[in-house]
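As structure tokens, one chain now follows by itself in the form predicted alone.
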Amino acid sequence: MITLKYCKKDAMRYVSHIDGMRNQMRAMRRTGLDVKFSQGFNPHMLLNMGVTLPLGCGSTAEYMTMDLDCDPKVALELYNLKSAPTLAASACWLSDRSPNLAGNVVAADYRIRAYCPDKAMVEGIVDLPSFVIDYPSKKDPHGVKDIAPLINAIRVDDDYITVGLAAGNTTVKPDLFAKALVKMGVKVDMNDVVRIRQYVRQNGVLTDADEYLDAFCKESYRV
């Protein structure tokens, strides 16, 4: 198994998860690497894209795993050669079995460009017993959600707010969190919301996905 860590930036932020998967499959075909396919009437490339990124959000920490036995350096270099720069990869791991990041990731950090006049107010959100935000869906366009139990951390710097939110099977959409900040008087650049880190939970502790892969996999390569 090969797992690639790649970015999603610029115009690619507006490509859906499904279309992004098709794009990655085409890129892998162009590499000439022998990625395995499923069996049956309609075979498809055995490629897993991990936790879905909300449309419009960028990322420096996306992962995809392919059923492929290959030197991780070769896989990363060929992928970057044949893929768009807006999806460039920065690391690659080789393992005997799938790390199943789609099932194991439970949280992610997001960096939101914002001007925050009241740092204490925003960082204090993490300590609130309840933080209800607008959370519309197809079933309930006027829905709301209490996300207080799903916020792990908040840090305010000069130009950015970094927030740790639940991701995976239980998730908080970072764009909806950002819109909640706007209602609090924070000036947010909604075009600059970026996922910068993903986490799995090991022995009750959040572990960076890179560290998890380093321990899980037998070989890696970074650029």
Contents of the next structure:
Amino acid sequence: MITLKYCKKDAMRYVSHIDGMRNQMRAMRRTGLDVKFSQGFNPHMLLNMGVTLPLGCGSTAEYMTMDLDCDPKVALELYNLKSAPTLAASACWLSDRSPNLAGNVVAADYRIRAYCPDKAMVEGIVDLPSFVIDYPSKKDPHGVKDIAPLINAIRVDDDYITVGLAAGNTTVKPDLFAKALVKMGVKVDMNDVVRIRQYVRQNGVLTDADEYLDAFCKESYRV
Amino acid sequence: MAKKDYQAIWSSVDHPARYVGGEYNCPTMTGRGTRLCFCMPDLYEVGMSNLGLRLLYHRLNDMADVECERCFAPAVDCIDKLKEANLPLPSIETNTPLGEFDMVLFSVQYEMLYSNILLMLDMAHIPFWAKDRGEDAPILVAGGPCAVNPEPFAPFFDIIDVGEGEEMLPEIVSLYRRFRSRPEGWNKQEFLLAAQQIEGVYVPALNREGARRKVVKRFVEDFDACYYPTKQIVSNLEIVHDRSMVELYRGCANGCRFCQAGFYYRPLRYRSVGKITELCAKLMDETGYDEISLGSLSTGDYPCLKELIAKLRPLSDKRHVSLALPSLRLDTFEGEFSQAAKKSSLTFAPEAGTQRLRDVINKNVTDEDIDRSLTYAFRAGYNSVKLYFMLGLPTETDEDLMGIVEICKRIRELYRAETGRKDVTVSVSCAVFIPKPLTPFQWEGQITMDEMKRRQLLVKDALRPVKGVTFHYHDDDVSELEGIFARGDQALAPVLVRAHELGCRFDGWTEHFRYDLWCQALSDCGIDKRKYLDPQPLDKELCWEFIDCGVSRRYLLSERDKAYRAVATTSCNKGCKGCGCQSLTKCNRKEGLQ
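Can you swap the form predicted alone for the form predicted together with the partner chain?
Shown next: the complete complex, the earlier chain at its head.
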């Protein structure tokens, strides 16, 4: 199994999860690497994407795993040669089994470009017993959600707010969190919301997905 | 306009990937040199599926000091947002408003897109009428299949390309560059005068009714050697034809009398097996698509199809790429051409229900062909068939319409005999016959909407008791409008402007089509639609006949005469029929194909 860590920036921010997966399959075909296919009636490439990212959000920490046995350096370099620079990979791991990041990731950090006049107010969100935000969905366009239990951390710097939110099976959409900040009077650049880290839970502790992969996999290569 | 302004728009619309580019194999733009914008007046997903765009976009970008960007018609939500922000329609690659380009090139694929041309010009803040645009406005060029009769939209364009663009467009762009850099300075009128010397170029402002200058359609002589990009742009979102495409040949040997493409794309020119194999291998490696379409007007007629597939299969199987063979005729389909894995549905176009009517339209398909091909298909594992027919063909009777029902019943029986089961599904789709320029039926009348409805209902009711058959038919009002514009003249240009003012756009999309507004536009401009829908006099020159596509008027008339006698004309592969294309080049040359 090969797991690639890649970015998603510029135009790629507007490509949906399913279209993104199709693009990655095409990129892997272009590399000429022998990624395995399913044996069914309609064979498809055995490639799994990590947890979804809302449309419009960028990322420096996306993961995909494919059924491929090769040198991680070769896989990464060929992938970068044959894919758009806006999807460039920065690390690659080789393992015997799938690390199942889509199932194991429970949290992620997001960096939001924002001007925040009241740093304490924003950082204080993490201590609130309840933080109800607008959370529209297809089923309920006027839905709301209390995300207080799903916020892990908030840090405010000069130009950015970094927030740790639940991701994976139970998730908070970072763009909706950013919109909630706008409602609080924070000046947010909605075009600059970037996922910068993903976490899995190991022994009750949040572990950076990179560290988890380093421990799980037998070989790795970083640019 | 700052790029940031557009960013805010893209972030707030549906499917933003339509507007932001960044696709794999998309050339890097610097904003220098001669700047062109290739426009498709339809949504990204439709426009990006067009092979012509893929060819010409890369062809123009391969020219030194030339950059060609793209622009598609924005969806309705995006139109509203751009208008609200008062931002002009920009290109995809650099978000440059269309008005800032040197040349803006429109590909016009069919009549129902005419209103979208005006929509895009309006949104780009470019004046509609060529005569209203000044010296420094972009040169507007139109091309594509509708150039066979460009008259309804001709007054909006400076140049119309008639025929194939691979060689013609670079020549026009080179000429433009020469005129822009000449010591005496730019002069639009002089440039247009020089442009109309290029074969295939029609300059409407200099070629008016009363003093017509003949325009000879441009075509690529050596199809095997002609430009074909293999580093094709790969869309980031799912498009209508999401695959690579290679043309096996251009033109068609069959001469179906209703088919404009069959005559327009003559002469017949083939690509060799070796060249196609080379292109397919490169496309698989450069694009990563999981499907390659071997396209042409009738793929089964490619003389070396079996050899080609034998060569391609090992390459495609190794890469898990499937080969798609669209446009198979019933008389050329064999089970071995069917897809190796997924056997979902096969599509055939008998076009008419009885042998008599198929002879009238020269669709050289017999009942035996239908039975034989479907037996192959069912044996190969298919259990779903799509059939295309036309209603309103010249000389059509109710008996011919009932023939459609008989074909469906026979398909069910064939399936049962072959498989012992009854689970076959037959999807029948009926379009309305529209007399098109450059066909033997270009003088025919189009049936009225009431008659369309009657015939549609007749077939629908007769198919109702036949199990497993679904029936679809085209909207009669859209077909009527298509008929008006197909044979329209320049008097329809003000109708297009009026329809645009009234809000007509995306007329090919059922949910956006407004027949009432079109009727109002025609009425406001004092146009009687029957002028365009009724039979045209045989002795009068038709408004598009100053365009010479190679096929002679005499040949078209002789084919029309044979149609009324229900006499079929055999395929060009069984001997040249003297249509006139030989005057352009040697047609249907098969030497060295393997």
